[in-house]
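One chain follows as structure tokens, the form predicted on its own.
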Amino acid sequence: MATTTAETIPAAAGWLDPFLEMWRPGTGEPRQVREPATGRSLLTVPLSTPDDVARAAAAAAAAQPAWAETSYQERARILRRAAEIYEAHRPEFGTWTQRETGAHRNKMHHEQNFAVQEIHAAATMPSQPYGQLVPSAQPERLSMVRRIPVGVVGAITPWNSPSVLGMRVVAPALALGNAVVLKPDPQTPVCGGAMFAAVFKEAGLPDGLLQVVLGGAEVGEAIVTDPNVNVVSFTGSTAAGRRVGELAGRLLKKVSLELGGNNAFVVLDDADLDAAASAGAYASFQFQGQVCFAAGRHIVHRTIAGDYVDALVEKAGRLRLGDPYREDVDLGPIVNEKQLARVDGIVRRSIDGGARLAVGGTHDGLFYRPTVLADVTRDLPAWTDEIFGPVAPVVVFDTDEEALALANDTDYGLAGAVYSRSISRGLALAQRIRAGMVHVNDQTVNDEAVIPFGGMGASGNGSRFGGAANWNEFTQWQWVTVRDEPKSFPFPY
């Protein structure tokens, strides 16, 4: 049973407490959930087992047909009610988000806003057209195609933006008549899991349609391979995504993979330097760089590279580190020791390989200081690897064609940005960057509930979340024909 104590319950807690006291996402070993900023225990919750996954998926499959037949008005009403409940309890949900993930309050508020937008966008989907008439070579036959639910969607989500990355699957999948088995990261069981279950239960979602399980790779693989799970949506690292894709492929299951990124931030010689440095610092440092579409490679024209590095250094030096829940700070902690060691290792190896440490490169516990690396070359890990930390590697170029080659010098293809005072020049370059999302005179960390979000190459398998793309992910085509009079066939010939 999930347990909290008077000492560790967040100050804004209240509505979720009774739910958490009764919540049993699994029958496995208890896991203590700790606050990255302080190391304090927030709660203890039992993990799920593969048997728990099987029971959850079976219950979801049993509940889904009736939900698919539920009127579009009722499905939309429940989604709208879920948005109202989420809004009513945002302070409490925000507290859990900050304490479980180490998010700064601005990032937390953004995540809350976006989660509500996802629900509102999903609530419009049940009333949208879901098919069309199509021509037939037999004029006496009415021929149509329609979108029908896929059945049960398995959703595996990460710790870094659990409210958004969970809601962008759960809300549209439910809106379109599916059931969902959700596995949040075990580091964020409340803001990534229990919160969803509580909100939709209160909104009137019928029992069985949203199942939350909790665990690591073993539980994730159980979701992917369960016969009752029809579609798998995975957001996480490229390495884990390859494993998910491999398992799903063997079973001929549709899988949606939104993976890592090593995103290019290109600054041309005619850019507004102050604006570019401001955007570059935000894109690399906000939420400690722990977002898949953070700016991972700053590609800057040689004539302004020195001034650009100086501007990044100045901005990094003004950022305050500390507990984002209790202090007025700009950056919080790296999520855990393993991730901290990975970030620091990339920085150390890059410096040993010839990069110049312009600022940062040190840490106090899990608090890693924003870091700028100059003189980076293409053979260094700061260039080749997704860092997932507050690090801005800078490499220089001389021509636009060289900038393009550098931007595309990666297996990833999630996001990119180009800064230039010439819109036509910036757009011409942006349109040749191999990435799912590219922005001119803006930074890389952009998303909206109504746009198809996703990447190319090692950043995903071409799947998308948001807007019309949700129909592609969570429904499938069915062809239906009707004859007014039954037709007989001259057979045998």
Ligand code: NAD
The other form holds:
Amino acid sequence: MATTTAETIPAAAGWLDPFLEMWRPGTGEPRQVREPATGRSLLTVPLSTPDDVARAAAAAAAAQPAWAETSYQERARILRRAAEIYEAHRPEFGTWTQRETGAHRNKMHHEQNFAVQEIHAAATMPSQPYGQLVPSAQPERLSMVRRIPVGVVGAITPWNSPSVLGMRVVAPALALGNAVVLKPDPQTPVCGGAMFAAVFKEAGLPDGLLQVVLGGAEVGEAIVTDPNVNVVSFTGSTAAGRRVGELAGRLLKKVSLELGGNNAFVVLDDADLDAAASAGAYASFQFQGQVCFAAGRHIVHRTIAGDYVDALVEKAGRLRLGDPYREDVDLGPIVNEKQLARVDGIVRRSIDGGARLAVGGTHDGLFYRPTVLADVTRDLPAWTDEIFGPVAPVVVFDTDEEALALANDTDYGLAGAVYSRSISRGLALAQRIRAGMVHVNDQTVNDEAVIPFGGMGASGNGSRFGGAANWNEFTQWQWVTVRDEPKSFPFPY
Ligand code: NAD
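The form predicted together with the named molecule, contrasted with the form predicted on its own above:
Shown next: the complete complex, the earlier chain at its head.
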């Protein structure tokens, strides 16, 4: 049983609490969940075991065929109801999201909005056409291709935006007639897992179709290899994604990998400097830079680089750090000690290697000061690595070709941005950046439920979330033909 501890979440008292009292995602060891901003315990919840995963996947597989046969109106109705329930309980969900992840309320609201939009978008899917009549070389034959559910989707999500990253899988997968086994990161069991279970239960989703398990890599791998799981949808780090891809590949299992990024933020010499610097600061520092499509590398024209760095420093200096749930601050904590050490290690090694620390580079507990590194060179970890912290490395260029080469100087390919007053110049450059999502005169942290979100290279294996792409992710083609007269064959010839 999940138990909230002495520091019971006051603003969340209500609808979710009785559910949390009963919630048993697994039969394994209890896990204490801590609030990064205060270190306080939020709840203790039992982890799942590989056996729990097997049971969950079997139950999901057993429930799925009837769901696939359920009328499109009923599937859409349950999704619409889920959106209403989610909206009604946003205060509780928001509180848990802030306290489990250390997010500012703006980020939290943004995420909640997105999660609801994902459900709304998914609710339209059951009523969309799901196939085509296709020509046949045999005119008397009716030939059609149709999209059918994949069966059971295994969804593995990270801690940093668990509501939206989970919902972008759960809602469309269910809408299209699948069952789902969802595993959030164990740091965010409520906003990444319990919330989903509670919303869809109350919405009337038939039993078995949504299974929420909890655990780390071992439990994730059990999902990937479970014979009842047909498709794996993984969002997380590139290292873990490679492992998931290897396991799934051996089993010939379809896998969607949405992975890390080291995203280029290019500022041309004709850019609106104020706009570019404010966007650049937002894209590197908001939510402590713990965003897959954060601006990881600022690539700035030499003639304005000094002013740009000064503007970033000025903005970094004004950002207030603290507990974003209780205080009026701009930035919260890094999620845990391990990640803090990683961020700090990248900053230290980059300074040792020749980067100039323009501001930041220190921390108070988990609160890392927004950091600007100037004079960064391409051999430094601040350039090569995904930092996933509030750090803005700045590199200068002289020509647009050089800017492009710098932007593409990475194995990652998630997002990119170009600032220029010349739309044609900005567009010409943006279109040559090797990334799944590129913006002119806007920053990298951008998403909408209707666009095919995803990356290239080390940022993913070509999978996409959102809009029409969801049909590719969560259904498979079936060719069906039918003829009035049974056909016979002259055989042997
Ligand atoms: P992570 O890879 O450590 O964990 C992500 C999820 O995978 C967690 O649920 C974790 O328990 C699970 N997991 C870990 N190892 C596994 C394994 N071997 N098999 C199966 N599951 C496993 O990532 P994180 O640190 O929680 O999240 C940050 C990373 O996620 C960053 O690299 C970030 O860029 C990336 N991310 C990508 C997107 C995107 O859409 N491209 C979105 C958000 C975050």
